[in-house]
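Taking the form predicted alone, here's one chain by itself in structure tokens.
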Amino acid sequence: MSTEISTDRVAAPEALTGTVSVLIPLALPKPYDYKVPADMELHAGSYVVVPLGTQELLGVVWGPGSGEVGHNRLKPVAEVLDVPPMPEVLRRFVDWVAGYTVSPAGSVLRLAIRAPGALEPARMRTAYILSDARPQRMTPARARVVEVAEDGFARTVRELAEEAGVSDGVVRGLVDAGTLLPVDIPTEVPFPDPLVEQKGVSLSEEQAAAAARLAGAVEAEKFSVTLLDGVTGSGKTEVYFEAVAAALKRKKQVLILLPEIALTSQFLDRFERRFGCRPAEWHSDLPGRERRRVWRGVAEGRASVVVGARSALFLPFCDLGLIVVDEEHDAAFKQEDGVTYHARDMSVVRASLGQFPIVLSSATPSLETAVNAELGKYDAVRLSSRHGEAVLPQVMAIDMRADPPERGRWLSPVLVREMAKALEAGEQAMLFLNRRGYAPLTLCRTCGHRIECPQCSAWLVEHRFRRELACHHCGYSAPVPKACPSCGAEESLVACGPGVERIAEEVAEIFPEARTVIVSSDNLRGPAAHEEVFAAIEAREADIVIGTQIVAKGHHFPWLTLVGVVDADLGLENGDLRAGERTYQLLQQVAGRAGRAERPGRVFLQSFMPEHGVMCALVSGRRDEFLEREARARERVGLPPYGRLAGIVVSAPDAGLAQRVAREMARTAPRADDVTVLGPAPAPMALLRGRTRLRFLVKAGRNVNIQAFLHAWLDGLKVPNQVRVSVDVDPYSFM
């Protein structure tokens, strides 16, 4: 691989002089004042090292100083890094983010400085260029080394060695001559351009004026927000790919943000079939070297698109013009520990800062951004049928009232007879359960104790194959004890309930013969295994599969024509105001990858309220008609989108102690038109690693501040060192 040497260079911002603000990505709440050393050149912008305390940290300049602290009193700053600035535009998104958040500042900036080896100097190796010397002997496999520099890129000895078709030592004695001159260049790989003008999939008329609309959207250069609203199957993908190529005529850098790791692996192949090369990956499994590698290619806009989990919003592009998010509905844009943010949400204010597109993919778009589109606020973009001759599944309720299991088994004689059936026409079936392991409860027949996690209010569940019970909480696992840990009797405890692994156990008891593979993310690890399955399933090397939510969205299996829900209930039951909302969408995803080539699918929820709106939403097809239910019924007590929530956990090791901090917040709490505190009250998930958990709950008008309300109560709050309170503005789990 050749690098070609560049002299270009942009031009600097107006340096700092005197005294500059540095935010240091530390739980503070502002950025810190440091004085400028006369021999150094500073901009905002600019990654810096900082005393503080007896340490030295790195921190960003986040502009002049502020004057609060008198000149004399001011610490210098340490050290300035090479590294492009931070841009102006994600300065102030990290702003933003944390007054929404109610996060301090320096929290938000430690999402943005995630590869700190990208700000170390980057690693060189030699290279050679042509000069104007020639040897005094030149012998023809001289000329054909000449011939290969002559195009002004930097090699290798080796690849010049190889393209010319010569030793490493003829190469050599014209370094030697003076023939070739010795460069440094960057020891990472370059990121591929790319192919812009390559044709994609033939596109249907309504694929077509879809992707018109949105590279339209892209050219127009401004901010504006777009549902792409298509069936599952319609081909989404390959009609906001029509806008990244858009983008990318026009210089601009592409994001790409996917929920699930799991998804990336068919993703990329697709990416690379469109585009001649894979894109840039941003995701927690990377490793280390490979995210300096993309965190600097993206600073220095080397890399134009990178797809990337909901961290990749905070990447420090350069000049970012599109942003795309692909399951846009899905509950794992939503980060829970930190800083609690919304990727989706928070992409939609990064591309208004920017003043550009972005694109929100969903089959089952959420309740709040079909109202935004329904409102006008978002523009829509519908896709109503599947791409080429597949057509949508047929969804059937199995009612398990009438048509129950045999005794100690959990998968209903209808769906059994309708599995066999795609087995026999070489078709392949998926059993969906989203829980893992073999069973979620363990319980002793003699005295009814349920085996719990220490440290967290969950049974801990079954896994056979491991031989334990583990709690996928907070991480505790043991062995399966081999009596009852309360009452001693031995060969008393039973499993109670299924996990996939205990739904393939029945399978490989009804159909011996079948090849049958588990996905669950117990046996699948970063993203080369869930690679490695899913080919194999695409390749039909698996006839039936059984999986979790991983399985649910985002493949694209051309034999599966059979899905069977094994427990179409199960997400109605935790009790969120999203419970039925969320259903919907992981069931219809989940219903969406059958019959997606010209084979037609079938889909068998088995439900003991087969006449609950979901179910006869799923089986009906009348989505909108559901979202409609959904939102008059939120609209009436002023729940999202039509009003405000805040959640706010207080934690300790010591229960009184968490009680005591509760009550006094309790007592001080403000008082607002059309806010409510409801608590404190146990959280669902009481006991969390071993902390006892008390929750409150804000609800507010549409219109109410209510940052600022949050602000009134708990600034100045004084709490033990022990006691943690945690807020999440907009909350998406009620745990």
Second form
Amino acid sequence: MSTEISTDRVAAPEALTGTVSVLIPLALPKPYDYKVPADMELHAGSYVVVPLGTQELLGVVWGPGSGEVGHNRLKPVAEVLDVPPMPEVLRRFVDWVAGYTVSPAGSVLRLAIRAPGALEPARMRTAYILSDARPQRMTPARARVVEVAEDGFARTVRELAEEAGVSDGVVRGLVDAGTLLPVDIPTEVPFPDPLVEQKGVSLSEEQAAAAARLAGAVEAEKFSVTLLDGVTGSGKTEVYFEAVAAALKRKKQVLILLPEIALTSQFLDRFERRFGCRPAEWHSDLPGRERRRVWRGVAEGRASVVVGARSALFLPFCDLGLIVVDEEHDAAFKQEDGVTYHARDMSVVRASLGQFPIVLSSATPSLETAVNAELGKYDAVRLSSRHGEAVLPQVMAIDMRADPPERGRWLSPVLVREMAKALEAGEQAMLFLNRRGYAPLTLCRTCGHRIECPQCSAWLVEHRFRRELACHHCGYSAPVPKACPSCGAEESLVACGPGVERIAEEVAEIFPEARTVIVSSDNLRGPAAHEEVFAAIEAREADIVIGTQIVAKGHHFPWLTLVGVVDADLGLENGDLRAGERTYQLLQQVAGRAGRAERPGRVFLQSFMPEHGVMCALVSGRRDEFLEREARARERVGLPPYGRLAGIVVSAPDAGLAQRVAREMARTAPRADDVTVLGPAPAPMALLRGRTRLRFLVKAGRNVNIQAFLHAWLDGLKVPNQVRVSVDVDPYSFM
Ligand code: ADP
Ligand code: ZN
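Next, give the form predicted together with adenosine-5'-diphosphate (ADP), keeping in mind that what was shown is the form predicted alone.
Zooming out: every chain and molecule, the one shown earlier first.
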């Protein structure tokens, strides 16, 4: 069955005449008018080339001209490109995102056309088909080539030679003889059709009921939001695959959004097992050629399923009918640079504009989503048990005050004992510490000096394997000095606190026989390295896994039964409004790695405050009570989702300049009911990449149009060139 998306149901739009407005993918707030040349056919959404100043730039026709500038002063559109016009719903989405994030529409448009070469004609390569002419001299090798080519498919010289098992020369001989005729074919690999009729795994009763609800939402072909709330290992993926199948059966395109880090070949393999082929992929590591292929495939309806990171949301789908946001609570969905948008929230908007359903999947839903489900704005479907024999792991806290590690060590004797038991039983143990490197701080014993990044307000992190001190914010690095840079004392620098490398050192001392692997972005460069190490863990080639958050997500290690969290309190240190929620989510995810198959799992949280609400919730498994408490706490002080927030960061290479601009902004801030402007105050990262940073926080009631307030404040603002003012609506980072 072909899942090619029909484009004929989209009626051809009226051609635009006279003038058109064209949006250009630069930081420009609105489209500019251009003349339509007499011999050019343009539609809303056409990709065009237009002159701007001395340049010719790519743009998209946004609609009829605004008429703001007289016709005779307008320049004509230079060229129209042979690409399906940008769908109306995507143009409305671009405008919506620009409005919500208080960003220039042109900057948002850039997100939608970020695919090199996508707008150029497809490159062709030469392939060959069989003619009626046969060579005068027929050898057995030539006959084999003819036999292969007889099916009528076009193949390159290489392909023919390989399939026939002959040399390239034999094939070339047949070309010279006129037996093979050259034809031009696109260089791109076509998108295979997912096998939607193929049955997936047989679902449990609870899973089947959940899948039916999701499929029902797809069949309704209208906007709805469903939270798929299931414990880790409950089969959420298998369940939402049924919704994907339902959408594909209706010839709709599907987008599955994953946090970038979870986009592994493990996931793609699972998709392939269910649907018989790999989906199209979209993420930041995709080579340019592949970006072009996916972008075009999506625009032309040839690619029916995309699995991608947040930016996939801006692909030009011609008939999108379902979005699934997996791990919807994940902070990686928030884009922090440039246009700061939250891909989960914007996905809901995209579904609403396109009038189709969206599924938000998580074992630890965000408070925002949980509240919406509670209020009945979102539908909620629950999976309460793990699939098959697997049971949820038992979670226990280790009170580090009562059972402290030995001097100079980081693992409590309780945890060490449990690790020994697991290893004894031939099982795997994992130690989780969300800190790269060897030690987060290097201190001089003589003078107390702490080694900081020269460009950021951050300590340098020691990376012992690389023998350097590195800044995790700007990438600065330097060799570890022999003497204290401040007092000159030799042999006086000490490493303070642990990172994963230091834990590995301790493990090697305690368990010299165990095979240990560190999983952190430092020792794994690129997706292939990740795959390799995850495959090795699955194949039980490691006994102890020591990892940062990379190991927290999505992986299924059947032999892993013990998880030790080295510092469960770590995330609570930064006191932002989501610190508790995020620590809970992260640790719950990590805990979810344990005991996913027959053998039950156990999780130990090393904590200096086991009485803290987050630890209690993890140990007791009472998630909903925890969320409820968090919700009430935020409601009391009017924080999201019970109020609105926007962050504004003013930065400049010169501290005095940044302060002057921020003070001036404070003076001109408008006054409005139910809006408080806090600041300017030095940001927690008061210095970043050599720029001084000051922060404002705008706090507003839930019914306040915070965007209108920000426009009123910032639209007329003139700042010197070196000063940057960046706005973040619904901030997740308060650094
Ligand atoms: P979750 O996403 O909720 O953590 P998964 O969908 O990853 O759970 O499922 C956990 C494991 O159980 C996977 O290996 C999955 O293939 C398997 N699984 C889940 N449901 C079924 C089922 N009905 N039949 C067979 N295997 C299943
Ligand atoms: Zn730095």
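Residue numbers count along the first chain shown, from 1. From a predicted model like this one, the values you see are computed outputs, not experimental measurements.
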Item checked: Comparing forms between these two forms, the hinge position between rigid parts, one of Ala122, Phe223, Leu443, Val349 -> Ala122
